[in-house]
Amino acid sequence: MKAIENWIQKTKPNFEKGGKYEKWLPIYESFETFLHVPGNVTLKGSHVRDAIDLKRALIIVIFALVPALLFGMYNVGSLYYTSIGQDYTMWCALGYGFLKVLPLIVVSYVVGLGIEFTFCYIRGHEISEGYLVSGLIIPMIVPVDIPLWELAIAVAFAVIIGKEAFGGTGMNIVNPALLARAFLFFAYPGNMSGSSVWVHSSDVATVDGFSGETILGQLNAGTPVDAIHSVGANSQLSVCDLFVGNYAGCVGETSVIAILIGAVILLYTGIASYRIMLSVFAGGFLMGLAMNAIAPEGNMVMNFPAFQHLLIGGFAFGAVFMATDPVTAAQTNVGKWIYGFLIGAFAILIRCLNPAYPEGMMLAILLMNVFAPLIDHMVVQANIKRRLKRAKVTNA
């Protein structure tokens, strides 16, 4: 580390004002910050309010994402080998999935960071580490077979419109990763739904107990709950299967166990808010119970058990990694409970009542991102009014 520090001290004058490479100072400083803790402090746009800096907070989030990412890679390989009726080992499935998911990650980072580098160079600002997390989340919330050029366009849209148009990291009003998914969902719906986009295979064989459609897709198609099977099995899909994630879906969203491991990391380190996580699950569960109570006969989604609604689709992943985004979430403690509860409730409401949008978590979080400032404003105003009433009573 001493050698790196000496090299930085030796080369930095060339990039400072009056130096030979002065115009490249923002990019140089970004790499310097990546290598070691800088001597300056954040002055504005900060959403980290303790002893660690933004870079460390984001690295912890990336570590928390790793379990879901690794299982997602394994699941991609498992789905593929099952779809063609071929036996496989864990390492074969993981290796196959790695080779299919890696291009998604590379495209996400190359396009996203390339755009951020360009904007920072034009503005003369230091490059922020904010895209480190978004760049990994985006490949985890899309189908493995999404065309890379579509993913590149979605990433560009999310970074330019969702972040840079508002001033960059810390200024965006909606989650950039979800904005990329929303763009893909509405611009290229054929590659975001159906039975073939979840399995990387051009020739999917008919195998007993295998379906390339997501659970929500099968339920919306009228498939009875007891007819939905786990991958490669003739038995009914169990709660254990839902926790493990042994079914078709987005790369990082199927395994609740892997997601909960990430949640423990985020909560233990204080990076994410337990208020938001708990309230999202509470809102989703209560809305699921309400849908069960009024469900007409034959509506498989509304009749799906409320608890199991929390285990399928992107619900758990959204609750842990995206609803808790400190930039776009509510900031007050009471506001976090309200914000999270409404996300969970709206996600299940959209999922049950609008078959066109079976994955309601995306729209629910984006909607509440917009309303988060209003929720905080109402909470703060309510506190002010309550204190003014106490002040009047005391003065009287």
Second form
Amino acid sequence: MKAIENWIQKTKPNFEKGGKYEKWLPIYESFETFLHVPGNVTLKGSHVRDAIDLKRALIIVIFALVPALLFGMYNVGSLYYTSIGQDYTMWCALGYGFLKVLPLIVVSYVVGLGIEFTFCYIRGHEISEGYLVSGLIIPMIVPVDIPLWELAIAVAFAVIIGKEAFGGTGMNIVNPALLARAFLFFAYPGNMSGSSVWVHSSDVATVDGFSGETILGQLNAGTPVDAIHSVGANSQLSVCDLFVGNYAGCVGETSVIAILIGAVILLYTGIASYRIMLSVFAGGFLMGLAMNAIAPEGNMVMNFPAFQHLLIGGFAFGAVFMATDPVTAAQTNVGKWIYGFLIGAFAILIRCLNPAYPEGMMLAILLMNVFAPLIDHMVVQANIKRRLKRAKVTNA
Amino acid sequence: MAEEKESLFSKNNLKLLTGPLSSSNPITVQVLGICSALAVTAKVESAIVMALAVTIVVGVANMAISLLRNTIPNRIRIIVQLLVVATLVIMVDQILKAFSYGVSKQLSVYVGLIITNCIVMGRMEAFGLANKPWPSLLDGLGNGLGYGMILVIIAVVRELFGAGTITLPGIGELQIIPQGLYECGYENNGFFLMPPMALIIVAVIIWIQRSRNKDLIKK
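Mind pulling up the form predicted in complex with the partner chain next to the form predicted on its own we just looked at?
Now the complete complex, all chains and molecules, led by this one.
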């Protein structure tokens, strides 16, 4: 530790104003602050400083993502071995999944951070690590077999159009990770939906009774509610199995247990808003009940029990990790309840009433991202009006 | 009054023609005519035809209004302008239907909607009503070309990445992206064929233009 500090002391002058590598300061600084909390002293204004800065906060989110990521890797391997009818151990499945998911993570980080560094270099901004979290979320919300070059284009699109065009980290209107997913969804629908993309396939023939359809896909295809199954034959899923999440889907979205571990970390450290998380689930649940009440016979998605709606697809993952993104969410406390509730409600509404988009969570969050500033504005205006009224009453 | 005689292609007149191509472009700077830029740019062919149609209509309409400018009562000038534009648009529409029915089908309602293209009315109000016929013609043509230039750029990008082809009028569809690339796993990007992508491309063009020409930012 001391050695690193000494080394920083020695090399820093080269990068400061007038130094040899003045132009590289933003990049140098980002590595410096990555290793150490900088010893800056506040000179004016508020003197309250918290040891937790953007970097520390983002690292906590990454820790929170790890359980879901590890389970996602295990799930990829496990489903693959099931699909070819081979026995496997847990480590075997995890290792196989790791090798399949790692390229996605590497591509996402290399492309995204490369673009971010380039922009910071051109603009002379300090590099902020906003992409660290998006870069890990993106591989977790795509099918495992997505071609890497398509992922690279989507990441580039999300970072340039979704983030840098608005001024970089903290200025974006919509969640960059979801923007990347939406781009893939509309640009290459063949690789983002259907029944053949969710489980890694190879040249080995699949076993009899194999189906790579997600649960939402099964419901849309008319599978009865009590007959939803994982990929193998005779693999009916109970509610408990839905919590565990060993079924086909995007890499990190299936296991509710792993996601809830992440949620506990985020809530305990205060990084994510409990208001948003709770209200997303509440909104989804109530909309699910409403859909159950009006569901016609034979529409399996609408007849699916409201509680279980929260366990399948990307609902839990979106609620915990993406709706709570502090940059794109509503800022006022009342606004957060409204924002979260509408995300949950819209997600289930899209799921049930628009079969063209089997998963509504992505579009619901993106839509509410756009409306978040408006919600905040309404909340603030309502507050001002209420207080003005009170002032008038007391004056009169 | 001995007015100084200006040559037909003097510096000032040429500026009317070239200005709209760059620093006063109707789409990227004045932000006019966006709707048709989203609607007709999925194929290069339709973009080129649309660009020509708008250029002719704006140029001729601008000149016609300029010729009439001293006789049009101010109160009813909009209706006179509409009449002139409508006549021209109907002529363009009929010519398209007669000589290239396929393209006319493709452009469908958007030929008729040239009437409502803000560039046309905008130029007549801002320029034709106050200037002589010759500069008005140049101004109209310049704005039409500036509009068309952006349209064609958007269309090339969209068709190239969205369908892998470039369709030129009179020549037909050319496969630009080689078949070998598709065999290596390349796929057309369906997003580029959707209208929202045209908006994003316009935004990127504006971004590039403003970062090259800083004067535009302060406006």
